[in-house]
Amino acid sequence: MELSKFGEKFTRYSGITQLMDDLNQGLQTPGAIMLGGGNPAAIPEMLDYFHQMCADMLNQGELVNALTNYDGPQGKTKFLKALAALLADEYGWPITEKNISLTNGSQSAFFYLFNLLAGKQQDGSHKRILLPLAPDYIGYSDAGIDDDIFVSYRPEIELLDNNQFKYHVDFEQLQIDNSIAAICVSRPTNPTGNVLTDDEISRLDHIAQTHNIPLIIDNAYGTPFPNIIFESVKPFWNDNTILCMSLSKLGLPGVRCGIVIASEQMTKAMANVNGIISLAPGSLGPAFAHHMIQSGDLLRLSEQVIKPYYQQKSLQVVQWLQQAITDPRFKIHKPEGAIFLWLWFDQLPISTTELYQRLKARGVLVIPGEYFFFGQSEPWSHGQQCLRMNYVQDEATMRRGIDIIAEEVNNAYVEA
């Protein structure tokens, strides 16, 4: 079988790829340990909401409803509706359901947005997508139909008490020319749980609007829903900003619902896509929150239930792998949001990747940090030093993959 271009780009193994594998072959080996994947924890107040929304629903003809009925390519209008009321309401935001538009899951969504902008232009030059802080989110680097669509850089690394740090954009070192479609960062940060100060946001604002180009930001765990973010922040959005969201952190990654607000124009351009490849975005998921908007629980259960739940749940980690792992080489991103510990073993004198495999073979999976680092214009050892963990499992589960992790670690300092 020959393949185009495109077939033989879209059929490489990457590092999402491997990810997603790990997550599906891990769920269905007794004994394994997923400490990689980003599934979300299953809370159980939220899994007793879940269970009798769709039986309120089913009662009320909604879920059968939204069953058998495609929706607009834009996505449910009346969800579209009353999360524009609520946005608006809530933050005072100039939007109505002209600016939001909804695809199948966010991976969907940015594949989308990234070709929209980046890649080969109608004059032949070619664009690129700036990430001004790396690492970044490992689902966006296969993302362009065309190959080196993304540019980022190294953070500033502030170390701070407790063997823990914490990543900054370092300003001085952006550079922007007519070669740049977007800048975009995730908000709080899949792999790290870093979260950009409001100052960084309004930064890069301004750098985009000075440049004429969209800021794109990640908020699929920020506020107002599902609200990981344990920082005091400001929810942010201007015309000139995309906001990507989704259901899947509230809990509902199966309904694949991601929601984009941006510009009148962007969204016309999402919904004609939309329609192109996909028809329409599934209808369970925005059936689902709307029901969640009507009834007044979206954002109490984000704030109340969801939040400290994390909040609790990553504190409690951190100190579990600080007991676990003693050497003064070993540091913890600070955990400011998401489901992820971004875990920094200095000066490993093995790369991460192989301390993967090491860690597969004994039924623990993680994800290297090699892969969050794309875009740079050399590679940085800092990078072959860092994993990502989920960190949501039981207690059991979370202290048997640590004493493994801790062990082999330590076995890797020794050999050296």
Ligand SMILES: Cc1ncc(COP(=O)(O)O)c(C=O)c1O
Contents of the next structure:
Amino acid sequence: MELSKFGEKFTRYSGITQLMDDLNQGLQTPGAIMLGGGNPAAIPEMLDYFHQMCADMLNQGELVNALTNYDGPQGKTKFLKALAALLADEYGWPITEKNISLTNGSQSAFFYLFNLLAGKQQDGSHKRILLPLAPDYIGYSDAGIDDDIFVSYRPEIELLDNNQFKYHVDFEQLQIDNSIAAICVSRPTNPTGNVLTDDEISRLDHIAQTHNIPLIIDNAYGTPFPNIIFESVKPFWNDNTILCMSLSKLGLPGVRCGIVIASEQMTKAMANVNGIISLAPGSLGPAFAHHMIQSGDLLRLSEQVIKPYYQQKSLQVVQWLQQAITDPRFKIHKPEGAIFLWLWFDQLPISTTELYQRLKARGVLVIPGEYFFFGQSEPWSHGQQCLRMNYVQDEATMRRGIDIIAEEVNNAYVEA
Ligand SMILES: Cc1ncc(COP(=O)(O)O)c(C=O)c1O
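Let me have the form predicted in complex with the ligand next, following on from the form predicted alone.
Below is the whole assembly, all chains and molecules, this chain first.
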């Protein structure tokens, strides 16, 4: 098969595809302990709610209506209107439905956005997306139609009490010139659970506005839904911000609904890309979310069910980890949101890729840290000392996984 340049790039068996294969195989292996993937937790109250919502929507004809009709290329109009009203109400943002477009999952929104802005330009120059704080979401890393579309910067590390730490943007290092097409951050961050402070966001916004480039904020875990954010920070949007949201972490990854809140100009651009690539985004996700807005359940469930569920779980799992691994070189990034814990084994004599292999051999699947440091000019040993684990499994599974991680980490330290 002779492939185009695009074909060659997008058919590569990348490191992350291999890891996802592992995770998928792990899912089918009885007894495997899956701490690697990003599936949201099966929260019983949410499952019951979705069950009832489907029944109600079926009775009212909304479900079959969504199944049997295309929406427009910008996405379901009644949802766009209801969401714009909700955000304007909640946060006072000056937005209307002309500022919102939908995509088939926010992953595809990032594909559109990065390629609309970065890579080969019309004048022949090459532009990149600047990630001010690595590590960041691995799902961005292969999204460029052109190679080499990211530049990322190491964070400052603040050591906290209780063997925890927190990353901060190192503003001194950031270099912005006209080869930068946009700034992008996930907030809360996948993989670390970090939440950029209000001050960091306002400084990034200032830099973006000064250079006349957009600030993309990936809000897949943030407010007002699914609200898996444990710090009280201000939600942020203005006309220069592209805020990406998703229904996935609310518990609906299967509907593949991404939401992009941006200037009217960018919204039109996204709708036009949708028309070409998918005719229209899927109708089911926005039909569900519209129903949840109308009933007042979207924000209520996010605040009263989803957020406390993850917050309690993360605190509990941090405690189990700290009881199991008492070596002072072991530290955990302060869990401020999202569904992962980021573990740092300082001075670990083996890389976490090797640790990943040893854990995999014992049926525990995690993700080695180095994959999240794409866009860096030089390798950094810190990345090879970290790993990401999700904390969404049940207690027995989490405890078994943690015991095995503790044994392997302690063995690795002793080997040194
Ligand atoms: C930070 C972040 N952004 C975007 C996505 C993409 O999610 P989806 O395409 O399901 O909306 C994910 C998925 O895990 C994520 O963690």
